[in-house]
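In structure tokens, one chain follows: the form predicted alone.
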Amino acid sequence: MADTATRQENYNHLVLNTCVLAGRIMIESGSEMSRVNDTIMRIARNAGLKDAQVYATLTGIIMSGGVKEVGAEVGSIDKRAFDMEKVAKVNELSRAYAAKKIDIYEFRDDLVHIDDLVATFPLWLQTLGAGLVSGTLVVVFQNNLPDFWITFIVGMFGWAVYYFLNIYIQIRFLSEFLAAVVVSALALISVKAGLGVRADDIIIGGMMPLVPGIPLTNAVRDALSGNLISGPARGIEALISACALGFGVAIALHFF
């Protein structure tokens, strides 16, 4: 009896740990909170914890198994990025667990090694994508075809600066500020050198890969779903990002 109770307690602790880990990966990857809560609760119920409760915010997760012997599990969220591939992978693993294609041990192991399961796009491809977004949108939004190629190049440089600063500084708002300075400075210099036509259009296009679109979208979705903590928090985070980009442009315009 004692061995059975111990095994059940260890199993319940494993389920809680798996739920919190899944939620942490999703929040760190930019998922909206309603999806995080739904995924965590589905995992818990499929594992037999019918009375489990979860409280998730942008900075942490608190989860109770609803069983006196289990207690609660706490997980902190130290960083936030945007990786929809990881969000989709966690949902895929959750569905596989619900269908009993994998057990809780395989589930947790896959979550621990999710970086190996989800491919990360190489820097050259990310940079190329940023350039395509920048060049295409300057044509779509501003109808400025002559500035396509210079905006393409400026957008690539801006993303590369943002990428490397995130590695070494690890302060996203500072990285966005400095990347905006670089984009704006290159746009102004290119126009003065006769490589571009309209600096404003080049700046707009080059800034597009840096605009906080996902945080803004998730802020609205969280607020509309009734999550009045994470919704405004995401909105403030997006506002700070937008201010960092705006200040970067203003600094470049002042000095260049």
Second form
Amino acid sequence: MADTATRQENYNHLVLNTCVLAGRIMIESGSEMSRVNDTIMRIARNAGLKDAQVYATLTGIIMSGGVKEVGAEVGSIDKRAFDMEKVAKVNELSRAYAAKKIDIYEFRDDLVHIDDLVATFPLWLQTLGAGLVSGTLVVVFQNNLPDFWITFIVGMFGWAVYYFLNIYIQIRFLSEFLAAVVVSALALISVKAGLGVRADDIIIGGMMPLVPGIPLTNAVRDALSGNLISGPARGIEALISACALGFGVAIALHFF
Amino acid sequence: MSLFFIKCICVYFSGIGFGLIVNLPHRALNVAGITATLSWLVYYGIINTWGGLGAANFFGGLTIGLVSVVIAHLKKMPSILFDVPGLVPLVPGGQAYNTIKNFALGDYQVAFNYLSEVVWIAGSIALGFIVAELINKIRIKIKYVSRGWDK
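Show the form predicted together with its partner chain, please, the one above being the form predicted alone.
Time for the whole complex; same chain goes first.
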């Protein structure tokens, strides 16, 4: 009898742990909050915790099981990046769990090893993507065909700088600032060297991969769904990013 | 006219490029490009016929919201995967840059003109998203009501 009770308690702990882990991965990868709450509650309900409650913010998750024996669990979130494939993967696992294709042990195991399960694009492909965004948007925004290739290259350099600084400096705003300086400086130098035509257009294009589009979208969505903690917090995140980019451009314009 | 087609292709590739940066799943990349192209075509059509900046961006945002929900349903993936790349060609990059530049150069009057344009565009896109979300909520409600409230 006591053995069954202990086993049930262990099981409930495991469910709670899995829920917090899933939520943490989703917030760290840049999902919106309503989806995080929805996924966590769905897992808990499918696992049999009917009265579970969750309180998720941008920097941490608090979750209680609603059962007497298991208390609550806290998960803290220190860094946030953008990795849409992880969001999709957690979503997929949660669907598979709801359909009873995997059990809670497999689910938790997959979540713990999500870094091995989810492939990220290699650096050269990411850099190529940044170049694509930069080059094409110069044509779309400014009707400027001749500057396509130079913007492509400047955008690639800007993203590479941002990527490597993100590894060595843990502050995202600082790496955004320095990447903006590099993009603007390269644009101004390339025009002086006769490679580009209009420096302004090249800077606009080269900045586009760094512009905080996802935080801005998420800020609006979170605020609209009634999450008054995470919505404004994300808005501030986007605002600081935009300011960092702006200061970077301003400094480069001043010195070059 | 040929510039228009070049721009269409460019918008498609900008969606894919942004997908590569934010690590979209492989099978979502092509769709993300198509979402971006659709929303930009709506934006382009409106801004060159009857609408101003506000209307064009509003309907662009609305298109992204609606299309991404439909595709998310078909592909069984979260809808955020498709509306982030779709947003890229609508972002007021040029105006934002001109704001910063004119602030740096000391032309505050010009800078504030561009700044108000940025705020106006961003607000319109956000409003488009809101309305798309609202339409989606109503659609789900209608589905449940027609099924007789059983969830």
